[in-house]
Amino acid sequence: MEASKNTMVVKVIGPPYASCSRRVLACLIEKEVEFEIIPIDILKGEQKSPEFLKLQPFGVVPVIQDGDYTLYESRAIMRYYSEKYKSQGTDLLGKTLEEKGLVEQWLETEGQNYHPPIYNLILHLLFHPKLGFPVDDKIVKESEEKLEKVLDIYEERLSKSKYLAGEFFSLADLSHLPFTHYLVHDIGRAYLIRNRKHVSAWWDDITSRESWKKVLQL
């Protein structure tokens, strides 16, 4: 469990190594926020238990409780308790409209453009083998094959700025860690990132923030 300034504990419902967990764990940790882990094996279906589903109607994880509060969706998440508890921890959200902006367009990137191919890689790569689902080669060509466009787009990017929204370490920055570990460190493909010496160089500074490593540990 983490420090914090608050008095309310928030209830984070999932395991803490799925993806979109860490990413809302990350977020806490960041803000500051004292949270208590409510763990579920999603391996044996908890997640679409009828208890769960009057929580979360999709049966994906995570959850949180805040007191009498119940949100899901992780980036959704996020935003809340970035705006929430904006004066404490982090600023992940930007202090100007204009930078406020750029942290949403380069997290709606995240979602729409990023999101689904590196996901895809994850999912035929390291999912389908441990559940003995065969291996798409076609999908996974095709998936590697947007990434990599996707991470040109990138590079140039962060040829101009340190991080995608600008200067400072936002929202933008945090989402892209959990689903980019599992490619650099589990399916083979860290050279999609170690290619572009820019994003390499995200990489590395994101990934060595104090936040994520608690993750990790947990």
Contents of the next structure:
Amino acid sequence: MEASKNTMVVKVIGPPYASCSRRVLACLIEKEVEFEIIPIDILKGEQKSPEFLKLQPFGVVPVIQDGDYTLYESRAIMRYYSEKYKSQGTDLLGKTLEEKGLVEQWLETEGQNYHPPIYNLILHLLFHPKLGFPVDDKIVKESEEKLEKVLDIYEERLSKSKYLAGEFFSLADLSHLPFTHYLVHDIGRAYLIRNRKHVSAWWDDITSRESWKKVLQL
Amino acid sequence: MVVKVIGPPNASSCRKVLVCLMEKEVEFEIIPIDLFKGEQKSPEFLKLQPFGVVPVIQDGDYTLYESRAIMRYYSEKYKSQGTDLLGKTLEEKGLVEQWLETEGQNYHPPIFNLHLQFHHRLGLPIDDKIVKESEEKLEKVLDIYEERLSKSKYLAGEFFSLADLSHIPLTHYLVTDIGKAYMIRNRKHVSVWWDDITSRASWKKVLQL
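Given the form predicted alone above, I would also like to look at the protein as it appears in the form predicted together with the partner chain.
What follows is the whole complex; the chain from before opens it.
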């Protein structure tokens, strides 16, 4: 890993194109928190080096270092910074405990219901071909069916609410950005979003945010 | 005026919420539903929880689902009473979240698969390939836990938290119904941690509900 240039900013360790890193980067930009990316080459397996595993024993990105403090799991990192810097940048957690509860409900929904099937689709249709691994058509078919059912529930929700947790953009919406971007742009599955009127409008709204546009250029 | 917890009291995801509410000394009422009769797929239930799974809570006008979201909400709302399940500082809370996400993303999927395979009431044939793959994945996660718990009494630090709590219900099935206690007992520090967290009064009470 490269030596850091500056000890006072949050170090985000992982390549800027990795979806889980992008969650954290979009969040830090929304919260106006300075960061420095320490890129590692996941295609060369640098995340399995003994040095990296001391920071993140599961051998996945990202992991942050903030002075002496080390933290991993993108959704944990987002929650930490959203709360630490609650009074600056975008409020990503809602204004009341009840709004925050709904943010958590939809962030858990993303992690438990949305993420597993979309991750399988990206893994098999985008990464396996690049890495020379076989594409399992059965997994692709099952994953797409599962994702469709989740998106039908999102369509119903977003017909009643501008964003997932309510009338405000939150961590719950943000968490969907990186993998859905690959779904729409890299594996030819834009129709899953575009066939659903309210999901489509929501997608255009959240991807038009400055933070997301900046993350795509990192 | 008590919190209504909708779902069967022996469902693992409901048990998470019930243990949490007990730790936080929050009164609740269980509204049981019969999962084997498919009551969680009724139009009435789907209005509360569109994914058709338990639990969902109703607290006056407020409805919330996803067990980990419910636990976070009550742990924060009643921070000043009962057990502190979120740590004392923002940094401790961050570590609670790191290990709660680890449970949700790395521990839960393989152990949930094992639970489905061995659920006697589902009466389905056991898929040995799924059992083998799930056990291998779970073993790798437990090796990391063993290393962590050799340095720290609980997952997030020297304090019991939501991160430890979230592991209890499905691990209970692993150790009892599924007959894979060796996965816990073969690991010295995981084993000690398991005995510690399952000795809590809240867990013992939940098992009797």
